[in-house]
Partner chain sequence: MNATIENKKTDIITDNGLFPSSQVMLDLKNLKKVYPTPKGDYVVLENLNLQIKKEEFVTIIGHSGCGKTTMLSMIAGLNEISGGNISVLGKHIKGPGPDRGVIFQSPSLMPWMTSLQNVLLGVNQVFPDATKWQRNDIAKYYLQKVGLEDAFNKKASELSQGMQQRVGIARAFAIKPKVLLLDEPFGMLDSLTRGELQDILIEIWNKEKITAVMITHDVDEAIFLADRVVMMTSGPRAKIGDILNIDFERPRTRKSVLEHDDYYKYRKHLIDFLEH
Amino acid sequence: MKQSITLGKVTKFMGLGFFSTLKDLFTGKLEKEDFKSFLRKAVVPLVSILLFIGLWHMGAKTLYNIEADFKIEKAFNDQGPEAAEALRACIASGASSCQPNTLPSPSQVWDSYKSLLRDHNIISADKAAFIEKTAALNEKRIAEGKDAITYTGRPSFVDQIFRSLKTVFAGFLLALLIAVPLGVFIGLSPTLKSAFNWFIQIFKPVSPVVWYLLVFMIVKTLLIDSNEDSSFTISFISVGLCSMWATLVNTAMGVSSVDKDFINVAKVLKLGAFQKIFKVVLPSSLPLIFTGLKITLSVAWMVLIAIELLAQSPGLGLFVWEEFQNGANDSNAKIIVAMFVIGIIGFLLDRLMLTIQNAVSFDKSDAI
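Can you show the structure of this one chain in the form predicted on its own?
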């Protein structure tokens, strides 16, 4: 009976249950406990979002007025009252040539977001038209053994998002392929643990900038005669090397802490080395391994921005740097748009890893 009541409270906030909760709220039939839960799950987050936007708007307006007053006072001191009044009138008119360049308001950020989407649609249309125009010529060139003519126009903001995602997943895959096997061997062998401990402790705290420089030295030499995009290669290798350490350490800890009874059962069953790893060690270590992978993916997404900036790889990192260097009136707003996009994607990547972890994990009691 108690379980069915609890289940009813849970389902009340899912799907159509949410609308029934609103109906009970307005008809006065909602219980006190359910009302508190409704406030905590629906109303409080909405109020906090509105409060954040309100504080942001007031802060942006305050900074705008401070910089505007400073510019007017400076014009008064340097050029006289007429220049100061002309600047005041220019600022009041909203002309882009004289507006203070400071923290943008929420409405300015929203306008920049829509502007970036419009820009993406224009670039996508130009790219589609180019592909259509060069389709016949490219077929002829390919038949002759020549390289196809590719579109070399500037990427849109959406294109740069996908480029960053491609880079971070490539770096994450590299980190997984290096860290998990190495962590398994280190966890199984105390000798290897002693041999690699100094290596991990020294290189784990190294800055992304230093990893980028090291990878750049190696890759630029290996690809010296190649026409491949070296910026992507340098970026994803640097991301992988920066972010793999959490997975390496957690995998080694998970493997070394496997229940000895499981290992003894594997010996009794005379399982081979690979069978023992894949049927006993890895399943028992999955919780810690996935904790390391979650941290690795988060770190990879964070260091990606700095590495793309250094490698001049056309992703979100380069977009933020170019807008900062541009210094246009809408550049600050576009940087804030990128900040929100980076944060939202980071949150979604974390949820993705949690979903995968829940899908592949199991209760040890089920295996007994």
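Alt. form predicted in complex with the partner chain, vs. the form predicted on its own above:
Left out here are the partners and the other molecules; the chain alone remains.
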């Protein structure tokens, strides 16, 4: 049977159905009865986005005025009317040295976004040039048995995004490798369940910060002889340990609630333990396991920021923290850019999991 996969099918499969509605609008395929659904799916979100930006703009302006008035009043009280007048003129001129430091407006955030991209282009060009320049030298050094010279410049914003993604995937993988097998064993054996239950109940609510400190204590000692930077190791292990609980609990629940009929079939056919787990138990608990994995990935992404910040591991978390410490004129705007990037990536990760779940799971209705 030949199946044609259209763009519409793919986007719908990924839960991005509004794309196909948009496409239909441009290709003129939209029927009249579809108009209502088009309104709901495309126009309403668009309007709400514009409304949000408008509110944000007005809010930012109000805060800006409060902050400016306060600054001017303070100058008036401390230094007299002339200083206040000078400051008022300075603020009105837009000079960066005297701008009130508050919630940035949408346009400031957009400017920061563009400047971050420019910065990235400059850094990558610099990096490329560096690699080209050192290529010949490095070849020689490697031939001589020495370490190659690597680029040690500042990472760009985009580099930090990828570094964060790397950390989160490493942590997610760790969570998956620990939680799924453990969950299967706990789900299958009531003995193991009572052995682990206290452990799960106690450690599940522990805060990411505490997990980080625990991992730090252990990894620091284990890597005491190594000169390598352990911040990546520490942060991905902490992320994994924080986020694995949802998968662990869901897997155990899925495995222990496999339809009794399926278990009876396995018993009557005398399936071995391996066959029973891989042919009956795992497939039938896959929807719940995936629900857990989806929560795990979103928790991993959420705690990552806090943990990178603590571990001083390069990434979006550290970027946010450094910008906050930096206190430059556009720092606040950069933090907001990071916030949107974090949110959008979190949304895309969720969609990614949903797509995988739809592809491998038998029960489509469970994919929420």
